[in-house]
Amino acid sequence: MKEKSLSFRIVDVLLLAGFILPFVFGIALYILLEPASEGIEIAGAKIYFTLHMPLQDLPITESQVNSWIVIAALFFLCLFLTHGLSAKHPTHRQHAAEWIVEQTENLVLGNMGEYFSGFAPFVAAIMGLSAFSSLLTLIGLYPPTSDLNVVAGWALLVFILITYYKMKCGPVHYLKSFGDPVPFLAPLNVISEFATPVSMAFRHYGNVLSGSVISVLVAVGLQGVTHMILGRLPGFLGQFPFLQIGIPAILSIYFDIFSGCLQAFIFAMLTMLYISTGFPEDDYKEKLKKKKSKQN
C-alpha cells in the first residue's frame, strides 16, 4: 500500500510539473529571445522563424507557440485533476473535476438542448483555451487571444460546424432558408451568415487587446505622472514609481482575469448559440421520420 501510496504521489508530482513547464519554458524563451527597449513598446506577436513550404511560407509566431503551451498545460491539468478517480474515497480534486464537468454539462444542455448533451467537452475546451490563453500576460507573455490569426482560425472552426448543422436537412433545405421570412431578404442572410465569424473573431480580439494596451498606457502614464509630481524628492525617492505601485494591479484584475475569462464565456455561448439556433431540428426529425417510414 505504502509503495502504491508513494508512486501514486510520483506520477501526482509529474503531472504537476507537465502543467507547469510550459509556462516556464515560454517565459524562458521570451527572456532569451526578447531584444532589450527602452519606453513603451506596443507590437504584435514575433516571429521566431519561418518554414519554407512550396506554395507559401509558414512563420512560426509568438502566438503559435504560447498557444501550444497552454495546450500541453491543459492536457496535463486535466491529467492531474482525473488521476486517481475513486468511486468510494473522492478527492477535493476529483470533486473540482467533477463540478467542472457537471457545469459545462448543464451550460450545455440549457442553452443547446438534449441533442447536443455531446458537445460539452467542446465548450468546455473553448473556454479553457481561450481563458488561460489571455492569463498569460499574467507571467508577462504574449496572449494568444491577442492575435487575429489565432481567433479567427477558431471563429472559422466554429462557422464550419454552424454550417454543418444547418445543412443537416441537405443543401437544397440550406439554400432555401437563406430565403426566410422573405426571399427578397436573401442577400441580407448571405452577408449575415459569413458575418457570424467576423464578428466573433474581432469581438474577442478586440476586447483582449484593447485591454492590454489600455494596461500599457496607464502604467507608463503612471510613471510620468510620479515623476512630475514626485520627481523633486531628494536621491532614489525621486526615481521611484511610486503611483505604479498598486493601480496596474487593480486595472489588471479587470482587463487580465475578469476581461479575459469573461471573453472565454461569451465566445462559447455564441459557440452554443449559433450552432443550436441554426440547427433545424423540427425539420431534421421530419426526416428521420420520413426515411424510417420508407425503410419500412
Second form
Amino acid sequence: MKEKSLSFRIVDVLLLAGFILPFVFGIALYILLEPASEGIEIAGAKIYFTLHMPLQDLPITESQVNSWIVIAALFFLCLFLTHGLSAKHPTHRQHAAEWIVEQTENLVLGNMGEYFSGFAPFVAAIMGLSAFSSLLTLIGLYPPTSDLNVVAGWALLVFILITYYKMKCGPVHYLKSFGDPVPFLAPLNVISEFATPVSMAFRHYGNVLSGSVISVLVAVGLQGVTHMILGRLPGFLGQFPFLQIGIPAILSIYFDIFSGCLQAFIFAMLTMLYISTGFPEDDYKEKLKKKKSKQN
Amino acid sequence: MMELAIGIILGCCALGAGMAMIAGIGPGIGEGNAVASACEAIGRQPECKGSVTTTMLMGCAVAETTGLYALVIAILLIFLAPGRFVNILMDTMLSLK
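Next up, the form predicted together with the partner chain. The previous block was the form predicted on its own.
What follows is the entire complex, opening with the chain shown before.
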C-alpha cells in the first residue's frame, strides 16, 4: 500500500468538509431566521426571504434552501468517494463507490432493458436526492420531500421523460396509443396518463408528511400524559419529560429512516417502470429497419 | 350567530377529515393480501426471496395510493379548509351588510 501524500489528505479533508458544511449552514440558517416557536407545532415550509421580481415576487422557502443543501452535500460526497481512484490499489471508499454504481446499473438493466442502460446516473441521482432529503429530519431540518411542490417538480420531470419516449415513433403513433384496446376508452386513457405524475407526487409527499404529522401528534400526546402524571409534583420534577425520552425515537426509525429510504427506492422504481413500459420498443425497431432499408 | 356558523364550519371540517380516512381500510386489506401472498411465495420458493420482496414493496406502494389521496384530502381539510371557509363566510356577511 502506497503512503498517501499530504496534498491528497488536505483535498480529502476539504471534500469531507464540503459534505458536512452545507448541513451546518442549513442548521445555522434555521436558527438565525426562524423565530423561536413555543412547544411543538405542525407547519408547512417557512419563507426565508423574498426576491422581488418584475412580474411576481419569488419566495425562497425552507424546502428550496434545504434541497440546495442536499444537492451540494451529495456533490461533495460523490467527489469524496471518487477521489484517488486507482486500478491497482483500490481503497475502501472506491469499493463503496463501485458497489453503488454496480448496484444501480444492475437495477436499471434488470428493470429497463438494454436500450435504457444510460439511465443509471439519472436513477441514482433521483434515489440519492430523495433519500437524503427525507433523512434531513434526522438533524432537525425541514425535509423538502414533505413539500408537495418539490416532489411535484420531480414527477413533472418524469412525466416529460415518459411522454418523450412515448413520442419516439412520431406524434401520430403517440395519439393512436390512446385508443389502444378500443377507441371508445380514449378519455379514460387520457385521465390515466395525467394520473401518473399526480399519483407519484402524492405518494412520496403523503408518506413523508404523514410520518412527520404522526410523530408530532405522538409527541404532543406524550407531553400531555407526562403533564397529567407528574403535573402535581413541585419544581423541576413536574416539568421533567420522562415519557418523551426515547419513545418518539422508535417511531422515527420507521417513519424517517425506513419510510424515507423506501419511498426513494419506490420513486426510482416507478420512474424506471413507467419510462420503459411507455416506450414502444418493437415499433421503434421496425421504424429503424424501414429507415435503413429506405436509405439503402 | 357568527360564532355558531364558524363552529359548524370547524366541526364539519374535522368530521370530513375523519370520514375521508375511512379510505384507509382499502389499502390495509390490499396490502395485507399482498404481503400474505408474498410470504406464501417465499415459503414455497425461498431462493427467490429478493425479487419477491421487491415486487411486494412495489405493489404495496401502488396499493397505498388511494389511501394517500384520502390522507392528502384530510390534511387539506384540517389545515387549509377552515381558514378558507371562514374567510368566504366573512366576505359574504360583509357584502350582505
